[in-house]
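Encoded as structure tokens, the following chain is the form predicted alone, with no partner shown.
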Amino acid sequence: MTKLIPPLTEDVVRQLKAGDEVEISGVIYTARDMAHRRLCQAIRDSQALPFDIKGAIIYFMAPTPARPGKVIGAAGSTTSSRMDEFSPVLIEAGLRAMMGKGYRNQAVRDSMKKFGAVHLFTIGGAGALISKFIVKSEVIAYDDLGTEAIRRLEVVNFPAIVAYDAASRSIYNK
């Protein structure tokens, strides 16, 4: 089990291999399709991003509402390929890891290899279980997107598996 504490360095990321189990403790961010579109537009327009993307981890997730006394609702991952159009721009800007479920296209994999990033797999359908590793959640940008707003999460021992590593190896047959 490899312990990861963001922000991640390129050296740390390049040591990870497809199939490695990791536990993340520290700050990660959530973003889905529309938030990705806005982040990429901000980069193209040379505007400041709502968080420091260098070394960051983005989790492809939009939570359900939190029940009373809970930090967050179910926090399961969404389909990663929905972010394929945007990921190369963010990786080039310094993003080191993404988390979600499913495959990534060749352009994303090429960007991960060139700039030193990985894609982490989280178990789909286990949102209630995964939420137990989240100790703090706050919306930091794009609150007009509702549950898809960008959130800053503090996580402790958040489990994931390296699905695609920075050398283009994969746990999938693709």
Contents of the next structure:
Amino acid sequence: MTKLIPPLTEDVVRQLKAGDEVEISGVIYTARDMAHRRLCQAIRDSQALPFDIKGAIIYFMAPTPARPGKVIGAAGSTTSSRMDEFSPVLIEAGLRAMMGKGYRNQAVRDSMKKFGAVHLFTIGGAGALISKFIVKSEVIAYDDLGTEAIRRLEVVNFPAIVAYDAASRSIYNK
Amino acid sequence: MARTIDYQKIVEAVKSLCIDACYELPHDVLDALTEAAKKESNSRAAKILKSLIENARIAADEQIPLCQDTGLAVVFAEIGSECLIKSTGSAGRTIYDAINDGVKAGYKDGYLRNSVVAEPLQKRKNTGTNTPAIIHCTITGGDKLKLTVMAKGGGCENKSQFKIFNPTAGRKQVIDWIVDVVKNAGADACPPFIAGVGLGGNFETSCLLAKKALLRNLNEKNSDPFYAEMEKDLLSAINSLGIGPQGLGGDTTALACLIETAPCHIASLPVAVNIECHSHRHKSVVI
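What I would like now is the form predicted together with its partner chain, since the data block earlier showed the form predicted alone; can you produce it?
And the full complex, kicking off with our chain again.
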């Protein structure tokens, strides 16, 4: 079990191997489809991003609303491959880890190798279980996107498995 | 003499179905996961299956939705021809309005995620109510109204496919294609799956059949022995793929394969596969 505390350094990321179990503690950010499009547009327009992407972990997730007094609702991962066209831009900008479910394409894997980044797997459809590892949640950008807004999450011992490492290895038989 | 059903009664029923479906995994699905976890020879796969069972327990006990993707609300209404829907004070309101009002209330009061955008390509603005629901009404005999809500996630729906074969295509060709669709869904669509298959009909009906197939109890075979055998062979072929729970390998790629059929044109053999994730959420009530 490897403990990960963001921001992650290139050195830490390059030591991870596909299949390694990790636990994340600290701050991670959520972003999925539309938020990715906006983040990439901001980079193209040389505008500041809503959070520091250097060393960051992005979690592909859009939760259910929190009940009163609760931190968050169900909070499991969405399909990572939909972010394939955007991830290389963010990796080049300093993103060190992405977290979601399913496959990544070759372009993303090439970027991860070149710049030093990994893709982490969390169990898709285990939204209730995974929500237990999130202790704080706050919308920090793109509020108009509703559930797809960018959130700053604080997590404690959040479990994941390295699905693709920075040396082109994969946990998938594909 | 027609039976009158109050508009508000339908609203309340749909609301409860939305909430219950998203918090309680149906028994047949839970049983199938439990059985699969026992049989699974891959230890990591077994661990994932146990996590899914644990997830279902937490969801029910602590009232956290099973999955953050609480889906499009797909609502089937089987309306007895002797039913009249009465809406006091809001003339012209139909069963479609009642269902949408129910979905709106269910997603709000149940703390479920709103995942509907108003149109597909321009602004994709979230409607903020998870409506409009996808509604399929059919007319049946009698004076009862059967309502079914399915909370259908986007990740698995995205991997569903449709194809029209030549009428001369055989069983093997159809099976091979269906298995290929499931293979293509792979890790992305949250296996273990339930594969809903629509055979026959035409362009639109085969897709609807595939969706309706998903509403069957997982242990219920097709009533025609030929198609029951095909379901069995398909499930076995799918589980031989080795994709496993969440795509990390294992014996459990699908929990069930369910086929529904319809007559079709002499020129065509339509086949639709509706992929459903393990978080197979649906519930029915008869009013």
